[in-house]
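In the block that follows, a single chain appears as C-alpha cells, in the form predicted alone.
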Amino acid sequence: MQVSGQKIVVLGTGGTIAGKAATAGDNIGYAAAQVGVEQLLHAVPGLKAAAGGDLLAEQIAQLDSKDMEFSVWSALAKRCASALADPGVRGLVITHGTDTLEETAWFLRSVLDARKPVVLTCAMRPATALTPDGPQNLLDAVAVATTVGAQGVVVVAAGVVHGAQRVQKVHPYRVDAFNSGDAGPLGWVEEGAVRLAQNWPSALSGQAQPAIEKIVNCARWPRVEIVMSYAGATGALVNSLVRDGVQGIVVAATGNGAIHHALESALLRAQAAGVKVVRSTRCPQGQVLPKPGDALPDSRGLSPVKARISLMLELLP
C-alpha cells in the first residue's frame, strides 16, 4: 500500500551502484561513483510509478564509500533532517556504496528523528554489469519508502530489509552481501510489497536537533580509533595513539569481550589518562554480555565500527 501525492527524495552519494566498468562482464574492475543519481533513476523502468508521486533526485556526494568523509555525513544528515521536516516528503532513499553503508546507516540512525522512512540502498555490481543489481534494489527501496507506517533508518539490498543497528556487510563479492546476524532482518520486499518480520525501528525523541546542530557546527570531529585483540597482541599501538592525542579507542575483543592481557593493560592506562575506551567483539554475531566489575565498558551490542561512531558522537563538544 502506498501514499500518493507526496515526494520521495532520492539522495545520491556514489558507490558501486553508480559505477562503470570498461566491459559489461567485469563486476570487480570498475570505477565507483561515475553515474549521477538522476541518470540512475531514469534507467529504472517503473520507478516513478512505484513511487506513487514525484521523485526528487539530489547529488549530495559522488565517491567510493571506502573514502567516506565526515563532511559528507554532515551534509547528508543536514539534508535528511530538512527533508524529514517537509510535510510534502513521504520518505527518503539514499544511494550508497556497500563498503561503509552500515556505518552511514548507524550514523543517521543516531542523529535523525526519522518518523518517516530513510532507506539506504546500494549495489554489488556496477551499473554497466550484464545483470546489475542496482535497479532492483532501487525499486525495492522505493517500495519501502512508500509503505504505510514505515519509519526509521533501514537498509534494503537483495530483497531484504535490515535495521541500521545490526546490518553488516559480510561478503566481499556476492550480490546478497548483507546480514543482520542473529537479530535477523526486519523483513523482505516481495514483488513491490513489504513483508515485515519485526517492527519498524523507533524514532529518536528530542535528541535529533541537538545532535544535528553539534554536527553542523563541529569544526573537527573527535578522533576515535579501533584496535583489535588477537594472539600475541601488545599495547604498543595503544601507547602510540595516546601519545598522538587520541580521544577514544574501541577495542574489537575476542569472544565475549576478552582482551589479550598486554593490550588490556595498555587500554586501562589509556582510560586512566582520560581516553574513552569501549569494548566490542570481533565476532560477527551476538554481542558482549557485561559482567559485574568489568573495568572497560561494553558497546551495548554495537559492532566495532558502529561503536566508534557512537563514541565520536558522544565526544562531540
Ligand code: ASP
Given for the second form:
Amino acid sequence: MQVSGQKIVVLGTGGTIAGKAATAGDNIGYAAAQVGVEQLLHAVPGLKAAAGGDLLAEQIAQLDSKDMEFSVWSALAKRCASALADPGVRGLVITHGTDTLEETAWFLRSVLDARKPVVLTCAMRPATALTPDGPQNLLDAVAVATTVGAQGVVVVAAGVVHGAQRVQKVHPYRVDAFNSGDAGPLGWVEEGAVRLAQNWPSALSGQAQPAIEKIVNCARWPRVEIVMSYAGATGALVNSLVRDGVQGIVVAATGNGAIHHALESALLRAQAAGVKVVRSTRCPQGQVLPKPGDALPDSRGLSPVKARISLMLELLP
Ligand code: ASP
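Mind giving me the form predicted in complex with the ligand, seeing as the form predicted alone was just shown?
And the full complex, kicking off with our chain again.
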C-alpha cells in the first residue's frame, strides 16, 4: 500500500542511469553521468503520480561511480541526514552508478538513522539505450520510498529490493546485475507494489549523529586497503603498505578465511605493528565462520569492500 502527501527527495549522483551513448543500440560504449537528475525524472511518465506528492530533485554529484570519492560520500550522508530529519520528507531515492553502489549503500547504512526509506537505484544501460532500465528502476524506487512502513537503506534494481548488508553487483552486463547471496532479497516491486520476503532493515538508533559529525569534520579518511590471498601470494604488498603508513588492511581470504602462509605472516607482523587487520572471504556467498584462537578477526559477514568501509569508519578520529 502507498500513501500520499509528503515529499520524496531524489538525490542524483550520476552513473549509467544518467549515461549517454552516441547511438541508441550501444549499451557499453557510453559516458556515464551526463544527464541531470531533474531531467531523468521528467523522462519517466507517471513518476510524479507514483510519488503521490512532491518529487524534489537535487544533484549531489555527477560522476561515474567507479570514481566515487569520500567527499561525495560525506556530502551525500549529510544531505540524507538532513532530509531524514525533515518531517515533510517521506523518503529518499538516490540515483547511483552500479559499480560501487553496494559500497555507498553500506556506508549510508552505517551512518544514517534511517527510520524512513533511503532507496538507492541505478541502471545497467544508459539513458539513451533502445530499452533503458533506468526509468523502470526509478519508478520501482519511488514505489519503495512511498510504501507504508518502509525504512532503512535499500537497493532497488530490476524489480528486486536488496538490503545494504548483503547486496553485491554480480554481473558486469546483465540488467539483473545484483544479488544478495544466501540472504536473498528483501522483496520485489511488482506493478508499483512491494511484496516483502523479509522485514525492512532496522534503524541505527544512537550511533548515527556521532558518525556523521566525525565524517564531516575529518580532514582525511583513514587509509584502509584490501589485499587478496591467492596461489603464490607473498607478503610484499602488505610490507610495502605498512611502510607507507596504512592504518587498516582487509584481506580477501580464500574459503573460510584461510590465508596463504606468506601473506598471513606479513599480516600478523602488520597487526603486531598496530595496523588493524580484518579477514573477509573472496567467496561471493556465505561468510567466514570464526574458530577459537583465530589470530585475525573476521569481518562478521561483510564482503571485503564493505569490511573496508566499516574499518575506515571505526578508525575515523
Ligand atoms: N561505471 C558505471 C557507474 O558505476 C556503471 C553503471 O552505473 O552501471 O557509474
